[in-house]
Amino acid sequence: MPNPLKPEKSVVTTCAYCGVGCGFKAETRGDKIVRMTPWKEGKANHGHSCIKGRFAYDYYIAADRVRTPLIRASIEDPWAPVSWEEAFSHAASEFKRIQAKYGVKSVGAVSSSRCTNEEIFLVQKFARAVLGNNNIDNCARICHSPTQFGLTNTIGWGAASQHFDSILQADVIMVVGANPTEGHPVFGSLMKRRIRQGAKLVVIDPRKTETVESAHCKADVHLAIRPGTNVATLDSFAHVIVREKLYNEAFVRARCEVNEFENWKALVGSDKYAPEVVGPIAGVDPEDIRKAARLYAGGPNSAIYYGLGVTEHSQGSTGVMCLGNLGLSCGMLGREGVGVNPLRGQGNVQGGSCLGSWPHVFSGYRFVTDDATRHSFEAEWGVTLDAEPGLRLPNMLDSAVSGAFKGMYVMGEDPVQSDPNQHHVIAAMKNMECVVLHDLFLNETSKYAHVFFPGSSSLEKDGTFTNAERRVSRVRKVVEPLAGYEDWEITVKFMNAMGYRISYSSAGEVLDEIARLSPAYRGMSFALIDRIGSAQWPCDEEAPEGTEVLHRVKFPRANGLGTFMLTEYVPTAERTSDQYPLLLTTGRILTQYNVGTQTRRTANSMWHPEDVLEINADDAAPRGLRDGDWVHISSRFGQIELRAQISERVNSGVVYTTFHHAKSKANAVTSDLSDWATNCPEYKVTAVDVVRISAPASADANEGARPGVKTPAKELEPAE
């Protein structure tokens, strides 16, 4: 049915959902958004869009949107609406009290990849310049922190080496642990276009996804590996390349550290990584490993695209390094049609990684322990900064459970729903004396918060996002913020209430500060982006309008050379047993986004009203399961209840679910194991048991409701 309201004007902005970062024209009539139209000039999407960006925009006027600050003394008390001034004053006094009693490092902050670059930068500035410590983390921790670690150690920068359009020159496309046709559908459409033109497709994924086989997309090789065996499989790829001398020796000798290459060859060339050995471990045909490795090495242009199926493992960083090693060994870096490219799941995960929301680095991935770097920030900010790395979010939670960590400022995140081992997260939240939550809606984490700052959606503010191809694009205010302030303004006012006097006239001034302090963003400004549409970092004196393809001449390492990391396969400690005989893995679906905060409040929920458990018929039969039956899923960490869906997409021994609905509580059962280098959770491998039940023991019939809130009159107005 056509929209009866005809737009009066439009504003070009950037979609806040997945890491593609599509450009849109947000069309309005009066103070209402009536339509989102894909922007034909958008360099990431060229006028295409998916059903999230196109249709799931009216969450910003959902009936349960919080528009007034809230406070309470205890999580047992009802929320009380207060003025902004009261909220800032109360939160600041509580943080000061906690630091005076428990120490400077007893509080910290968490920023969100759903927020703009400017907001992410300000939250880490809040932690460092105002709280006086480096206790700052970002949701990139639980998805792509291994990307930053693994790629930095091999090719120098933890970011995509190509722009999206580069795939149109690829001869072989290798997709590892990702499902772009559903998770990044506009890029997935571009991939399909290249496949129709003749490119070969290799997919490594435990599940038969839409990327493996769907309209205009069929994998030449699908390795449906057992969850947790990425590193073994990729090392077996390397074994074939080394033993059959398929590597690009000229590239290696000209562009890489040769001694490290020889060490790597000795490791992966050993008999233990032969396909005949690895195949049974990974649950795949050894000949398929050989075929896929030969396709990749043969190219001549081969491109790797990977996702959370690589990073969210106890060997996540090792898996990323495997991909870096493959790209270097075969010379598949530094030109169009090749590269190693993470497909970021959220709209600004790359920005979350770039702009200092890690406890050990400032923006630009420069260490807090480096005196010269730290002094440059001190000169800009006018304070002395801590030289000791702070706590990661998992460490903050652990410290809260032990009683040493007492306060947290959380912008745009819902760690109770999104972080692993939910029971542990809740225990940590309950042990804190002041949790300040800054978000659009009361969520699972708000149940344990003491102050609530009502935030602004991406449609209500100015700033920038950095997408999965390093492209920095403008976010422009389409309508006025319903709660009164843009998110960056809220953080600045909180800083002021804490006694740190700073002001900005616009979000553009924050980007100017980022440019002064961050080498790869040195040339970025609202003026540049307004003039050329968008720009990929590095954007500096050598590339004043940005850089599409990295590593053309040298790698951003001290000696300019790529290097090979030793990637020994270490099996995960999470194993199946008689008690927990199945492996659970998780992922996304096309119509919903992440923990569903936005999309569940739109008509998109008609396509995915609940999370379900996909289970193979061979596993369903002995359990007496049929489609639609309720099942009880238990692990060593917790238990949940979902409906079962008999599926050929998963192999016997593997079950799968999504995590878009809070009532599903998928992370109540996920493992508490994490990546050895970055603490990225091992969401993709959890041993579980599945038992048929007649009905769920309990159901949250009021998902999204806000119990215990003294609702201000303004919020009693009907939704528009």
Contents of the next structure:
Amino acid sequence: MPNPLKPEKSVVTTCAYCGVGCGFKAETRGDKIVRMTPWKEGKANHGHSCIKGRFAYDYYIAADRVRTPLIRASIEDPWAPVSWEEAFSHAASEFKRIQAKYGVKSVGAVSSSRCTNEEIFLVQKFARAVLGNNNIDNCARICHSPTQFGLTNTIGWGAASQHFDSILQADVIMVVGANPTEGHPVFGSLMKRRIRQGAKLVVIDPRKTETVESAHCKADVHLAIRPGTNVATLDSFAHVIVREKLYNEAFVRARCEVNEFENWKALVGSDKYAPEVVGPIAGVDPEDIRKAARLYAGGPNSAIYYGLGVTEHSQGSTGVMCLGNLGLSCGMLGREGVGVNPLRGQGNVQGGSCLGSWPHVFSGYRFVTDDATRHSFEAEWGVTLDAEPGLRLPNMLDSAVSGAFKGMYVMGEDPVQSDPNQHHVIAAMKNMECVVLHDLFLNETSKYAHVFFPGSSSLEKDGTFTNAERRVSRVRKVVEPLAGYEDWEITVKFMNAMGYRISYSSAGEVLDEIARLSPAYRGMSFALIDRIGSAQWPCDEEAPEGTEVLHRVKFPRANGLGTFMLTEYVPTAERTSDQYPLLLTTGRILTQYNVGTQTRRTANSMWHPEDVLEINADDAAPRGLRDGDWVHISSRFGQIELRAQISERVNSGVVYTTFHHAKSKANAVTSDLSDWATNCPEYKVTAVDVVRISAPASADANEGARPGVKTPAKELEPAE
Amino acid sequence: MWSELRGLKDEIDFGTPPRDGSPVTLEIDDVTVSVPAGSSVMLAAAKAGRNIPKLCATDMLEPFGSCRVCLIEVEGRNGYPASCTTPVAEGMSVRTQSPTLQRLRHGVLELYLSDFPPSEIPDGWSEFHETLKAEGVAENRYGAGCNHFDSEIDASNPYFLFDPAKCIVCSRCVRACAEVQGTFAITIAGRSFESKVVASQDQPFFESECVSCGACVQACPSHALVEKSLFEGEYRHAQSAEA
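Could you drop in the structure for the form predicted together with its partner chain? We only have the form predicted alone so far.
What follows is the whole complex; the chain from before opens it.
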């Protein structure tokens, strides 16, 4: 074999996959990327990588990348390639027409956590300053919106309290509803390193994940709870801590609102949350709850890491508050080795949250209703801004179904595939007069779009990402954008076409504007990141190079104290019945990433060519199921067909699948229930039945609308 | 610790991971340097700007001491210890270059070279190749003996290939899989001349427990484990040596 060809050039950039945000060197020969190697100075990954970031980058030159803008008058028409100018002016004239006919608030925008901070900021600016309303949301709505709500209300900031390296000081690691070795592999490796050094591991997850047991890494306690019983379980945890007086009284007296602590104690200390009561509800041994709670409270350093298994529930926000309460009660906040940390799914979920892609808050979580904040934005942007909070994404869709909401600018998102109750989303899309989609590829949503802006991959643009530990790192352009423009330029040109005069000479100028308008980002700039590699917010005069550990002295609340929220357990309305006896929960696998837009276009699919349904042998046997059989999965909301895999990873009564492949349409069966506080959909609990079938009922069966089950007429009705 | 030591100097490999003990001061080739207790002499030398040649050591992995290229002399001590596994001590005086050290290192490198495909020496740019160049070792005294040149290439993984002919059995891949990734998918099977890198139960990489994180490829100093994307044309999806 000859020697490999040496790359000519390398550019340090940040991986666009999960929330770990690894630093990479993109190495090129000519204008071609020939490999991605992990950057040793990357403070999130220290030279490590996973299969996605290191190898699965070829999607950027996939044959079906859209290279020219497309428009069409109706979704029945074929797409017509047009110039950028025509695409911008068409989209702008449609939005203006709609606003003139249906009102200022009949249009909105949605951004994605795959976008850079600069793009996310520009899209919300587009909604607020150009459209003149606050109809702006982002995909964190469907994953980590409860994190923002739950943590803000307990410890003050909806963000991880720690940096990743903090875990190397942890004595007890508690992983709740997350599977880092698959979903956040580089962090998973760091966690395993700490476990091999002797840290104890508690895992709360319905499924026996890789994290629960792998080579030289075994959970000391695995609570395989029934999906939907997080809050009961965590309250029972708290019960043990209160009844056995394992809480850290000194910390609570010094750092927390004591009255709220007493109220919380009274609630979780009541008999209904005793492990003996909760155990049977959650399907776990009461002794295991006690053991896990004692481990956590015992520390000395205990750290919580959680994922969508906590948030994507009707009590998602309550679940997050339970974790905030636990951290406060045991004094596990404010130093290295402890903390409450969300593991963010997409590369820039934290950035999406920080930068005002929400209908009710500007960047830095400051309310649009607050006059002073609004005036500061008005001064910078030169327009009057709407003081009324806008619509959330699910509300935009509801409003589209009912006919009031008519146009949407969607950047880097595929709501038809990734949002709950697909039939409802499709009905909403069909009812809109102008859907502008800005993406790399035509996707499920593009079937209902009228304008398509071909975007740039993260290898083709400048900007920043904020990872799950609040670390802001540079995304640097490695190759020229295939369709001609970087994404931030496209949004700016769309703004210009709408008549809003603004220009930026670089993405760095957008970050400068973010810094001027967002307290936690005040010190951020391309120059700072170029000099020190990356910086964790808050980054300001007091912390010019950023902050690794939050809450060291006080909590970012008005009185500086942490507080306890009452977390009464309310079972989800989604329950099993004779007709739907099993609970379906969902997750992800190492080699594929979310809805698979990128990874399915790489060789990663060799490992995971299709989504399968994991089912316990005890549930498979009475259904006559064998490994590899096709099954029909039906819920109250829809049906899908997958192959079954008999698995001991799930307990009897629970089935599990991944959602990486568009053709399997896992979200066609998920319910339309959502978190009480934030509308984050309850993806993690759906009552289903599973029936063996001889073969899938052909491709159109996967359309989700089978005859006699859910007619198109019904689809058009509002979801309630 | 890393941030203090490394700055953003990507190209420097300190050879062994940082430690956080109290400072120890020593002399490397008459350069005075302070490093935390528990650090290796190799790390101290790198910090002093006196980098010691090495093959099995890298600062992402715990020291292993197998390649015997990083030998040093320590004043007042016998022999030629490996600098990667020798901890620093207060007042220590270390020599990284001497005629004897050069003779020993050359002998070791020539042994490696004798079992490395000769056609793969020119144009090579791996750490192994760079070390040979830096030490001025271009040929070996041993001639054609037993070798691994005809070993079968494992090209089962879509992203990287393993060419045992180029493997110097330094165990960096094995240790990266264990220490960095935590998957423990790679091991060394066999003993002595028969020792070789295998995935899981001597399976093709694609069928093994390997999770394709790339840590082994990153760690490999001799391009035995290497990204397929670095080859043009048919080698991208890897052919055998004869093809």
